[in-house]
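Next up is one chain by itself, shown in structure tokens, the form predicted on its own.
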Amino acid sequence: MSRPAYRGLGDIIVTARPFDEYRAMFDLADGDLLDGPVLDCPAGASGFAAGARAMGCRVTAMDPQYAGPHDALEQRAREDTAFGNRYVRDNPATYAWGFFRDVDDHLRRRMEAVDAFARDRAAHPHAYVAGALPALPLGDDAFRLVVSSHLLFVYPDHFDYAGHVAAARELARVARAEARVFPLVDTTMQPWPHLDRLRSDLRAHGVESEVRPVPYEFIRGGDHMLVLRPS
């Protein structure tokens, strides 16, 4: 598959992360989930919604890819998961090995997440909704908690500063309590350089924020999330 010459991982891929990885990335306690409803956006082909639903959470997954055929998305998710795993294999110094044992464990668990996603989407198609930042088809305060992983800050070649502000404001708009965004580094371990400016601009728009550590690190240096709250 031909990909543009962006830095790091490159083009935006459809990610597939297991439920327990989400819990670690966003430091999610049972109450965070069970007090729902919860939105995952963009959800990709992750197993978060499946795992959260299994424990009784009211959860919705949202991603622009859901507008297309189910089978095509599942196939792309497997291809992108394999591509991401090859990047991990080729750049071992970029990653910390704690959550995953090794590159083989990384591939296995990510592929299992695709399986969980496919089963849950087939069983609960109404809970997988097409929508893209920065204009989600949702009302204000539609979800108590919103989680958003590996889009903002991770692909700086794809989103300019204004795009980050618009997306962050939108996540905060649909969150009644909090929106959590993870990580704050890109795939070359570089922190997004405009975070302080972003937080200041969000505050001017009525969105308070906090940088909070999490009990997870895979990309080295990626062990903090940005928490957004309507003021």
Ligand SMILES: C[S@@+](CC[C@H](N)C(=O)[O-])C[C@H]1O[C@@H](n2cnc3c(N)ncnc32)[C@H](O)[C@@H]1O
The other form holds:
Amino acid sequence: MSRPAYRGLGDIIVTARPFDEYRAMFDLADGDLLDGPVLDCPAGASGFAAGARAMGCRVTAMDPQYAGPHDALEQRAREDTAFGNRYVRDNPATYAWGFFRDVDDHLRRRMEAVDAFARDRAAHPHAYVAGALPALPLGDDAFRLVVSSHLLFVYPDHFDYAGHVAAARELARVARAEARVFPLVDTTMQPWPHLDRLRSDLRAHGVESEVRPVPYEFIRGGDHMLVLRPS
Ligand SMILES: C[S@@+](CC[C@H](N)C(=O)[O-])C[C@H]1O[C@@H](n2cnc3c(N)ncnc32)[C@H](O)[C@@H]1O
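Alright, leaving the form predicted on its own aside, put up the form predicted in complex with the named molecule.
Starting with the chain above, the whole complex follows.
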């Protein structure tokens, strides 16, 4: 499949991360999940909702891709997972090997996440809702916790600075307690350069924030999340 010539991994792919990867990326304790409701946006083809639901969490997955047919998204997720795995193989120095044992383990666990996603979406279709930042089809404070991974800060060609501010404010708007955003680096390990300015602009809009370490690193340097707290 041909890809546009963006920096690093390129244009946005539909990834599939397993539940335990989400738990580590967002440093999620059992209570964070059981106290729900929890929103994952963008959820892609991840297995987070499946794993959280199995624990008893009230969870919703949201992604613009859910507007299309189920089978086509599952197929795309498998292709994008294989594409992402080839990128990892070709750029080994970009990655830290702690969570995944090696590139084969990466491919296997990410494909298993697609399986978990497809099963859970078939069983709970209403928990997979189409929606796109920066305007989610949700009321204020609709979820206690919101998690958002691998969209903001990771694809700087997709959202400009104003788009990042609008998307972060939107995540905070729908979160009663916290919105957690991970990681703070792009796929070439570059930290997003406008984080201080963003935090200051968010504060002016009534959103407090904190940069918090997490017990996970895959893209080297990607071991912190941004926690947003609506005031
Ligand atoms: C790299 S995937 C991340 C998925 C999941 N969070 C994970 O970590 O595996 C990026 C996702 O962002 C979605 N996306 C693209 N534009 C979006 C937007 N404006 N608002 C919300 N999601 C968007 C894509 O459909 C894709 O599924």
